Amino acid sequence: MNQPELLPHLFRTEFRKMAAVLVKSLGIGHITTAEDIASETFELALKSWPYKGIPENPVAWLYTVAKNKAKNHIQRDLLFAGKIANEMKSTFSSAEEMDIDLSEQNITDSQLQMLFALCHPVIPAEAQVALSLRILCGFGIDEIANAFLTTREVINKRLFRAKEKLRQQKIAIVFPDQRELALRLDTVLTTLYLLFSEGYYSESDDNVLREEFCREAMRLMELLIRNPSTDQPKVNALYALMCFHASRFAARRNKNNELILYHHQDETLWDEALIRQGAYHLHLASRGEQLSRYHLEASIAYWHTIKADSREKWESVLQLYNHLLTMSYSPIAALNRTYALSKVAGHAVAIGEALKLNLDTNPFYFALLGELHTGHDPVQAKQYFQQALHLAATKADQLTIKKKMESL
């Protein structure tokens, strides 16, 4: 890897590790300090490497600089005066004694502990996702702002409020005990589910796919799976769901970054290794008697790795959606269930069920009605597609609907 490519690559892979370990070492109240130290480390590399050359071991160089900067921060009276100094003295009697453990094991442990700390229910879900993107995934403020279709000022305020709440509540950066784990794991899974969803289908960005968001969600899921305490059925089910969806990344958009709908995808581009991996973890998810929404969604996603339009497939998908809606209702699930119904019982029955949903502010509702009327009532289909186009939030959705209208 040449010099221009190396530092951005290391920032993406090492910033998150460095930040997690530093926050764990300094305490939850010093998230911003940890971010500053990590950022300053990379800024120094950006200034010095082009002139002095790339160090023999770039990662070791970064970690050594980060350690030294952390010690310097502790020594600065301006940053560590009064109460903060007393907090530090409870952990380190002097900066010289401070030893930040940057071993692979501690990096892994720190990221997992930080995941539970950042997903604490004292802060709202959108802040949990934003903090996770920043601290655990290494995304910049501008990237996060772009993902949520807002400004860097709004994101900075959101992150500041969340950090303050964590500091005020003195949230510990530790792995929860068994009782607390049972309460907190669902919040962690919800955050990672939202992170993956933001990448897979972003309503706040005109990119068809933010693949890096999905990959980061899967990486954090793998941390949970590798830990015996969190290697639970619902964790494997959610990871299986992500694997099945990720297997179609290459087929989901064309060279112009335009969305390719499921039925028009080239299945030879599907990643068979990821499908097998998803099937393996879905099998692991069947342990015990626990059944979560992730089990049902993963099973639906599994059936979509089989492209053939068999009756068995759509009857199975329909039953899974019926179960999912009784467990966790959502408009999108209801619409998808109606599409499956059309495959089993025909368009006329599905149209009747769709109209009962009355989701007249949802573009996918009208897009589905347009789809169901295509072929036997093109005039009505076009009217529904026009309503969908009016409500569509992204350029990708607008383009897809326009193509549907042209095909009429």
Second form
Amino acid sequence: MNQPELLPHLFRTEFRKMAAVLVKSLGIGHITTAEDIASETFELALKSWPYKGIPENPVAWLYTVAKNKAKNHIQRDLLFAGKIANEMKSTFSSAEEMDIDLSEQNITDSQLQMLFALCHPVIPAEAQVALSLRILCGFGIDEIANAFLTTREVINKRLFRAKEKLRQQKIAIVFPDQRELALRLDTVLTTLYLLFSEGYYSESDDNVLREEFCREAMRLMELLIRNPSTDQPKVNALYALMCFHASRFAARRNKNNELILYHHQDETLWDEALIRQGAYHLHLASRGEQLSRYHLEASIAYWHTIKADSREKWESVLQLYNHLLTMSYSPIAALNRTYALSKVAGHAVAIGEALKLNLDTNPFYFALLGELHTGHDPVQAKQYFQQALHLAATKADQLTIKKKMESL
Amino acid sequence: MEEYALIMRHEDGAAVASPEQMQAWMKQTMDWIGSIAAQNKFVSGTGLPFDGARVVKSDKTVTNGPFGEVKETIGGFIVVKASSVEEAVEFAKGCPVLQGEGNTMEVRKIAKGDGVH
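Starting from the form predicted alone, produce the coordinates for the form predicted in complex with the partner chain.
To see the whole picture, the full complex is given below, headed by that same chain.
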């Protein structure tokens, strides 16, 4: 790798490791300092490497600089900040004592502990996702803003409030004990699921960035799977779900970056290896008695890796949605259940059920009704699609609905 | 929004169904429940398997099965949200238990635990 490629690459892989270890060493109240130290380290590399040449071991160089910067920071705080540095003083009486351990093991441990700290229920889910993207995945503020379709300011504010909250509540950066783990793991999984969805369903035009969000969510899931106490059935189930979804990445968008619906996807572009990986983890997820919503969602996603329609497929999908809805209701699950019902019991039955759903502010509700009337009552179908179009909030959804109307 | 229990009453709890019948019945029951859950009106529910059932009488004698002198028994129940008893009754009408002649659905409002009910 030559120099122009090397630094961005190292930034991607090393920033997040440094950030996690530094926050772990400095304490939860010093997230911004940790970010600054990691950023400054890369700035220094950017300035000096072009003149002095790439160091023999670039990663070690970065770690050494980061360590020294952290020690200097502590030293300064100890000397000048007096009272403010009290909490640190109790931990380190001198900067020399402080050990910034950038070993592989400590990096992994720190990242896992940070994952639990950042996904603490005291901060809102949206902020958990933004913080995780920043600290655990090393994304820039602009990138996060781009994915959320918002501005730097909004993201900065969100991050600031979340960091303040973590500081005030003195959230410990530790791996939760067994009892605490049972309570906290679900929040972590929800956040990682959101992080994945942020990438998968983002309206952002940046394809590469979207995929990276998904891959990062999967990487953090892998951290959980590799740790024996979090290698639980529901963790494997969520990971399987992500594998199945991610397998369709290459087939989901055309050259103009428009969404290609499932039925029109070229399945030779589906990633077989990811599908197999998903199936493997879904199998692991079936150990024991635990049945989570992720098990059901992963099983549904598994059936969708088989494109051919069959009675068995749709009956299974219908039963999985029935089960999922009793566990956790969502409008999208209700709509998908009704679609599966149409495949099992015919469009007339499904229309009757759809009309009971009480979702008439939801564009996808009208899109479903349009779909169910397609091929049977084109006039009615068109009316429903028009209502859907009227409610559709995103360009991608509007385009999809327009295409449906054209093909009536 | 009130909560109602929809109780499935079987006329003859001792009647034995074949595994195929049981499976078809389970599927239909899940479709019925799924339809209610898709309207966000499902609260909870459970089947009450007949095997291993016991009846404890006032003199503390214990008999096998819920079916002594009376054959009728409860096969399960679900709790739903409904704005009126009429809406709850409409949900009850869809229950596949009613395909069995003599079977009934009982619709009962859930007490609110407010000390009055």
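Model, not experiment: these values are computed from the prediction. Superpose the two forms; the largest set of C-alphas matching within 1.5 Å is the rigid core. Residue numbers count along the first chain shown, from 1.
Next item on the list: Compare the position of the CA of residue 352 between these two forms after a rigid core fit and state whether the shift reaches 2 Å.
Entry: Residue 352 C-alpha, core-superposed: shift of less than 2 Å.
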